[in-house]
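Single chain ahead, by itself, as structure tokens, in the form predicted alone.
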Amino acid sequence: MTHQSPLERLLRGLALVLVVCFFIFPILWIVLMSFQTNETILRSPPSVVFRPTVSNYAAIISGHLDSNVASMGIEFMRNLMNSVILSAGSVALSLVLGVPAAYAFARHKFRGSEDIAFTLLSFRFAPPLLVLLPLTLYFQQIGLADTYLGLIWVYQLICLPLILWIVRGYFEDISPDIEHAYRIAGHSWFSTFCRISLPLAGPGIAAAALLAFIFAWNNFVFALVLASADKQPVTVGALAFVTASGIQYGQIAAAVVLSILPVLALALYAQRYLVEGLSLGAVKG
């Protein structure tokens, strides 16, 4: 092991601190803004010394935003709940469809399997505007327009390819010999899949679900076109803060903080299980 001098350790630690500050500073600044009034935020030069207020959070939660020019109502908490419903529903449906498909692509090679898998992945590359018009027309014909079910189904274009390709790689890393040994003991294919393959691929499934949830949560275009005001998530509902009467930066910052809290909580919760699953032993083929 290479011995590092005190100066090298000091420089390495300083570089690490600078990198962390660079990435943390925008988040910290948004949090500070959420506890300030518009007058404090817009003063020049800016200052980190101010009298904190929770009026921005109170306005967001109550749904009644007051400004110096006018007051208006906004259903941000409904938008937040819509984001939870759409993201969780789309990830759950993608797991049900994507995990067995990923196992099939990993274990059963057939002619055209790679082409089919890449076609599914190509949905992730396609711009949303490419499918919005036909989807809008089809949904109006079959009654799925402006419904949670329709939006969750559309979100599969975001979640399903991601889950399919990530989980497929984890299934390919699991040695087939373990499954064969379990099958020889007299267990069915379904029992082998549930008791052997799924637990071993658990960390990959958790990681894929978390990433898919984040991508679904951040989606903007699909909900903007296919959903009305009472079905829109936070990414679209945030547009209501920009009005002709002015922009309430403190309330926007509070809305941003509230919107990232569910994703942050989910990431922290899933991280513990990811580390636990990886520490229990990953089987490499």
The other form holds:
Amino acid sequence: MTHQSPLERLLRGLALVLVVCFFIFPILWIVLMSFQTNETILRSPPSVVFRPTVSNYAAIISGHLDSNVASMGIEFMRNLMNSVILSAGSVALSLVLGVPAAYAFARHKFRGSEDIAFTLLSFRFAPPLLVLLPLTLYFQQIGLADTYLGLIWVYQLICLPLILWIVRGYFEDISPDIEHAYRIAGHSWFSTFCRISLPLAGPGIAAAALLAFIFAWNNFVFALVLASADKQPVTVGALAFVTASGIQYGQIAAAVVLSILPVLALALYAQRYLVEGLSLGAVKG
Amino acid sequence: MSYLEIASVNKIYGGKVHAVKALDLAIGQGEIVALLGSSGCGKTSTLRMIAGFEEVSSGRISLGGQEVHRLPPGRRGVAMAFEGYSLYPPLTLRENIAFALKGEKLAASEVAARVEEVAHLVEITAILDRYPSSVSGGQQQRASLARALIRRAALHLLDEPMGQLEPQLRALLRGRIKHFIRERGLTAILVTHDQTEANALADRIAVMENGELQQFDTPAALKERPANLFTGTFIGEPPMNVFDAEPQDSGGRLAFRLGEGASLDYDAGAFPGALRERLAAGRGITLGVRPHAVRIAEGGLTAQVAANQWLGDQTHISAGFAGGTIVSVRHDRADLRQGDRIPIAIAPADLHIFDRATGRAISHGGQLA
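In place of the form predicted alone, output the structure of the form predicted together with the partner chain.
Every chain and every other molecule in the complex is listed next, the one we just looked at coming first.
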């Protein structure tokens, strides 16, 4: 660490505060909104002084949306559950498929291996809507439309390339001789993979899984087209707040806060893995 | 049938790079063999084929009478110390070394005793409970060596096992490891580019270059009777002096005409008839002479000193001679300056004669090769 004058420290601190305010502001505003009624939110000019209310949260958790005109039921908690099922399911499937594949791409150079790896990455290039139209027709024919399985399958377009490429970089960072040293002591290829390679790539796998989870959680368009009401995740479910009697900003804000909480908790928990995984794995991969 | 037999083994990478060419090696049980050569000569590829990390492109490898070249590494009964140490980062050095015995189902006390023994051998007892990332490269290398030596394997493969050690420790460990291997009757193959290490540890040395085996012989034979010009110039420090020469046999005298009018003139009686006949056939030859055999003596041919270096225990004098440079080694200080003229004498018994076209040795010290 180089020496810093007090002034430098002060300026640096000030700059950091400004950056944090800039990035945190939308989230902060939403949190504030979630404790207000529609009237206080919409008053002009806006003010940060208000009497907090938890009625928005109560409405969302109980499932009864009371506006000044009518009362309607929403299934936001069910949406939240769907999000958990879809994101966790697709990340789990991606790990099962992607981690061994990443290992194969990292360790075994075979004919066309680079092409296959790149093809898998190219899933990320295609505009989702272009893929979705034909996919919807196929899914309806083979009965996968509006099922968790079908959605998790489509979510592989998001998760699999991400996990594959990050984890591959991580496996490439491990010296093959560490595996060789274990193999030569009388162990099979598979036990070497499980006992040596997987634990060493652990942080990278955790980081990739977390990122994939966030991307899956935030996905909107796949679920919008392919899922009916009872399979919809929070991203699509939030549309229900745009009602005939107006937009329920307070409840939307509360819903947004509820839907970022699980990911935020996960991200905070795994933050160090995330940074380490991205800087070590993805850069070299 | 030898203990380890490598028969016409080829290694071709990606259909292009021919790293090992038709290698034949037969090694007896209890022997210590060094694979010696410069970088990229195929010695590590050979070692990795024996270990099973590289497939042989063609040929056979058998160990203890059993063909092993199709077996996975874990079933060949081979132990190996890796050049890059390859310690498992989450484990301490002690655990890393003990890890090698996992497959043998030994009692914990037995494992602990053996770890202590090899740790003592390579001088890492004090740091056994530290992690690989917190010790130096040399210490990691010794732990890696210990991990290989702790096993009672059919064959021990050591890839540059002492490359990272400081000279004093290297000299100490060479002696200890040789004794350790001998005492237990282990068979070992050592890959190195350091001749001193090969000479000190190995019973026989296989010299490789460009994927081809040049010579497989004892250290003394490699020095005294190099099979070809490559081995002749590769083995020995400083390297052998070589000069292209034209032999001229005039009855009683045998002269070797070198460049710039210089000529080495000998009594023909010092060379056997068969050799003289061979030389009379008129093919171009290359003369080699070890720097230690180049004497500065009255009546010799004139050379002009280019450099005079005192290395603390010997003097290297390089001098312009016959259109090239000749190096002479002596064990005292020489009072010579650049530009001084010195007389150079070479005894017929110190001449190595090689065929210039093929590089193959024709004679060593007057004896046909």
